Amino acid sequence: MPRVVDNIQIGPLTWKMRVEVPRLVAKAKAGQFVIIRVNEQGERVPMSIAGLDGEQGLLTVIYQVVGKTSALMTTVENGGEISDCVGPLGLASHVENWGTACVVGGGIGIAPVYPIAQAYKEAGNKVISIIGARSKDILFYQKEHGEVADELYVCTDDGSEGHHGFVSDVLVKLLKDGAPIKMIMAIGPVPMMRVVAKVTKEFEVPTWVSLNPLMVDGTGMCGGCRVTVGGETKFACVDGPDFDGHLVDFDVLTSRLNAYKDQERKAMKKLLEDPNCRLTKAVREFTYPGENKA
């Protein structure tokens, strides 16, 4: 079974999980994902590659407590085991040198714009990152962006930390003042991935998003991860996980996204009501604010 490096905690519900696969790690490429099981009862869940280490064999994915599997994640020890990890998956992002291409990540998508930054830049690209969360402590990988990037704009919805607004903002200011932007990778909420494109089809430059619709077997056989793009009907496992955002018909995959809100919300209430989980402030302060109040 794969051997856990460490599992540290990074932010109130954010984790840095470190994975022994050097065979997985020796074909992946940055935007591509895995899956993760914990235990041989637990469920499958797809991760965004966060950070290849070729030399060690290391796989790096950050996750957030969103539900039961991730928090049961964050129980994993240094130096433990997992049920088994598999990948790599999806199709790597397109990354050639368009001279100056921009990376921009919200929330847990600063993670996995990471990699997709670092394969930009080792095409020969200027690389302008973007990265934004609601506040500074929920922000990371602020350090690993700026040895990458050669421009680095920080944001925060509530100003402590940064840029104080939304990663968009930043994104209209560098385009409106003339930065020759030929590509920009966006991963994060779907409202911003939205907006991003939204923005970026005024000024026609070309704009890929990652989506991460809800998936089962992530091979395409389930067709539970169907998204909207162009009209047709694509897997984002197989077909992606990215695609144009000037494509996306991102109503379809919100949508899909809150087909188990009721479910997920009743799995975390149960969660919460748990005495002896060490994550219940933190989830009732940042997963779901203003709701499950004690």
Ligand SMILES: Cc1cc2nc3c(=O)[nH]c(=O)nc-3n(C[C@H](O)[C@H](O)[C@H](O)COP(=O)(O)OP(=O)(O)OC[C@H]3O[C@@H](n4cnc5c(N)ncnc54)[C@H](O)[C@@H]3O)c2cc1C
Second form
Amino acid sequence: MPRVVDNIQIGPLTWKMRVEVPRLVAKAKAGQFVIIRVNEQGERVPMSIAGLDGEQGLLTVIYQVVGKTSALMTTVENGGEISDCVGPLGLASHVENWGTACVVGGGIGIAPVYPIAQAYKEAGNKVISIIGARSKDILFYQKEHGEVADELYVCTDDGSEGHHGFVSDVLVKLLKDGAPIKMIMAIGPVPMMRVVAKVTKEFEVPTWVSLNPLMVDGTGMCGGCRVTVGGETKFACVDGPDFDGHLVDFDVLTSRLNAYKDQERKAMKKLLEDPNCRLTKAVREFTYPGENKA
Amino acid sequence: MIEKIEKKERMKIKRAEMPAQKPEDRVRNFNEVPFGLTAEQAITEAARCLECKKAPCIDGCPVEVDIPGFINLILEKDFAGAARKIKQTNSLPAVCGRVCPQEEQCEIKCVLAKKFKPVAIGHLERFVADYERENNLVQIPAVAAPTGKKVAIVGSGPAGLTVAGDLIKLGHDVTVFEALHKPGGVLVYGIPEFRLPKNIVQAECDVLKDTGVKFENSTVIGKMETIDELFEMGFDAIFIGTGAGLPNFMGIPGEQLIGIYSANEYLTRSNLMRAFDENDYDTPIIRGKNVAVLGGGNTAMDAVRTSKRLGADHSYIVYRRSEAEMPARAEEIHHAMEEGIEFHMLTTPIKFIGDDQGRVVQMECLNMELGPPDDSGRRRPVPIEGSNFIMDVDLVVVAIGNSSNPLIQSTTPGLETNRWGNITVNPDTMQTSRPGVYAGGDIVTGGATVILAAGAGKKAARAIHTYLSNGAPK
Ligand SMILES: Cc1cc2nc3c(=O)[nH]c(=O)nc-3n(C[C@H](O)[C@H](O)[C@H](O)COP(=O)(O)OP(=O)(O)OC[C@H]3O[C@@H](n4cnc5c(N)ncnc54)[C@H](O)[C@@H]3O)c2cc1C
Ligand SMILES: Cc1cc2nc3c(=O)[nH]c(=O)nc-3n(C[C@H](O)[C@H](O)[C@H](O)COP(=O)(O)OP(=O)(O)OC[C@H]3O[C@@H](n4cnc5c(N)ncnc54)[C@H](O)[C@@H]3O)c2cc1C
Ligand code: SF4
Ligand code: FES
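The form predicted on its own done, now the form predicted in complex with the named molecule:
Expanding to the full complex; the earlier chain stays at the top.
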């Protein structure tokens, strides 16, 4: 079973986990993902690659608590184990030297665009990074992105750090001002990717988005991860996860993500009420958006 | 020992009926449906066999099990010996006794079949294998002196497991790489618990482990290492048994709605991820009230019977041809009918209709009629114009077959495939276009059967052994 070197809280509901999987790390590239199973009864959850340390054979994933499995992940101790970590899955992000390239990371998407920014940089691009989150305490990786990017723009929805507004606002401004961006990679919540794709279409800048539909096997066997791109059905786990943002049907993606809403909430409630589970206070007080904890 | 009785007398014995859970009980649980024969039943059934000199049943068996031979051992009450006799050519009798289509393989050829009912070969096979396992009589096979040769097996379905079992005995160092977190292929992720309990597959894998086979689960070859990199890692020969695991969809409007599954996804959630046990396992599954399963094969029967057990009020098979053309085993269709599955024959959906949440609520269908035979020799279904009608459904499972997963083929230069993407092999040796690389099972034939996959594994194991014995080039 793969060993978890450390599993550290880096935000109110955000954790960073490093897993020792040297053979996987040796093959993995920016843009790919892994599937983790915490325990025998657990679900298989896909997680983007947020960092690769070839020397030590360590994989970094950064995850947000959104339900039962991500909550359970927080209980894995430093030096502990998880049942499985399979990968690298999906296709690596397309990387070449376009001159100037831009990565846009929103929320948890700040994590996977980091290795992609590194890859863009290594290919010789000038890299512009735009990262953003709802507010300051949710932001992370400002330093890491700062070290890679030639230009870094940080934004928060509430203005608590950096530019007051959305990542797409910054991007529009840059494009309007004539920044010579030839390629954009945007990863984040679906509404954010949708908006970014919409604005970059107007400026005719090619834009990749990384799609996160529900998955089971991650090898093309189940078809649960199917997405509609340019009117065609694609399996995100093998044909993606990166797709041309201008062709993605975001409505289908959004709707399919809600497939198990009721069951997910029931499972999470049960976990939060389980006194035996070693959850931190912050996780135990988890609420769904728009829901008040009594 | 019971006295050998006269042929005439033997023919008077009625074929054994396997006791089974009552339909009204079993639709509420996932336990195995038939209980298996008792020892007395098995002995009486064995007495029916005429021990024909030129046993035609053997010709019907894809791996030529010595059928009268093992049946005779049952008469002598050497049940474990009978199981071992089968294992000389078929390494998975507990599995095959349950899932092989005996009625169209060995039993159809049985001389008794012409006038009476054939010997219940499948029931007997299951009985001896269960007897051996349940009484802890399974022997860890003797292993030849180490040859120093390493073999990699990609995929742990019946094909891969068979190759592993045969080559480990010959002294080779065998590692099985499996993409999923449990070995067994379709036997664990596809075929439901009520038809093939998972502990049986686990027991088969445990014996292999105890014999020395190494299992590396959660390892996707082609993503982790490629076939060429396996050679670089020191493997001398490679067997590819990756199955036919790419689900086909209908390609009609509305297929992205929530509540439309491929059979692979539906069955994987229920079997491998054990979603049917929602108290203990985390993976969710949609439990429909009105469930339509599209297709007429074993997979469709497994899916529709699963839906009933997950609480459906109405579970329908929607099939575009008629019952006569259904590829599912007769026993499965029979079990499905007993369980109250409703069959809509000569029907094809043309459109799925959703609600404002994007969930499927209805399906528009057309009635079909049978025209002249097509390439497959079956009469081609033709739509009847204007016959459109609407079915209310809240769950649809598409079970219209699988294609081959291109992962290995696309990452292995020089590996030849046919126009469907299946790997092409020399049918005598199962060798691919690449020296030292062998393939067998569904990845070569397209979706077929457990025993054909296992048989291909046998053949490949022999050829790999010859190849390695002749000093495979390093
Ligand atoms: C290719 C890929 C890469 C991903 N990378 C990351 C990552 O790096 N970090 C991270 O935190 N998450 C990532 N996700 C999402 C992550 O897999 C889900 O958050 C996780 O499966 C939720 O499981 P859960 O049991 O905690 O929550 P659940 O209770 O199952 O779900 C809670 C809520 O989260 C949403 N959700 C569930 N599954 C997903 C999903 N697969 N994608 C998006 N939202 C989902 C649902 O809409 C639901 O309302 C990725 C998903 C994919 C497909
Ligand atoms: C629902 C269902 C019901 C069936 N019922 C019957 C029945 O009653 N009787 C019968 O005889 N047959 C039945 N079949 C058919 C039978 O199961 C198959 O023909 C048989 O399992 C094929 O065996 P295989 O070894 O070729 O491949 P599979 O059993 O498909 O196993 C292939 C394995 O390879 C793994 N794999 C794939 N790619 C990779 C990779 N790149 N790296 C590592 N591992 C990989 C897969 O995860 C899988 O575990 C049924 C099939 C299904 C789907
Ligand atoms: S054909 Fe029938 S009766 Fe003859 S040996 Fe085979 S099983 Fe026995
Ligand atoms: S996750 Fe199963 S096919 Fe993509």
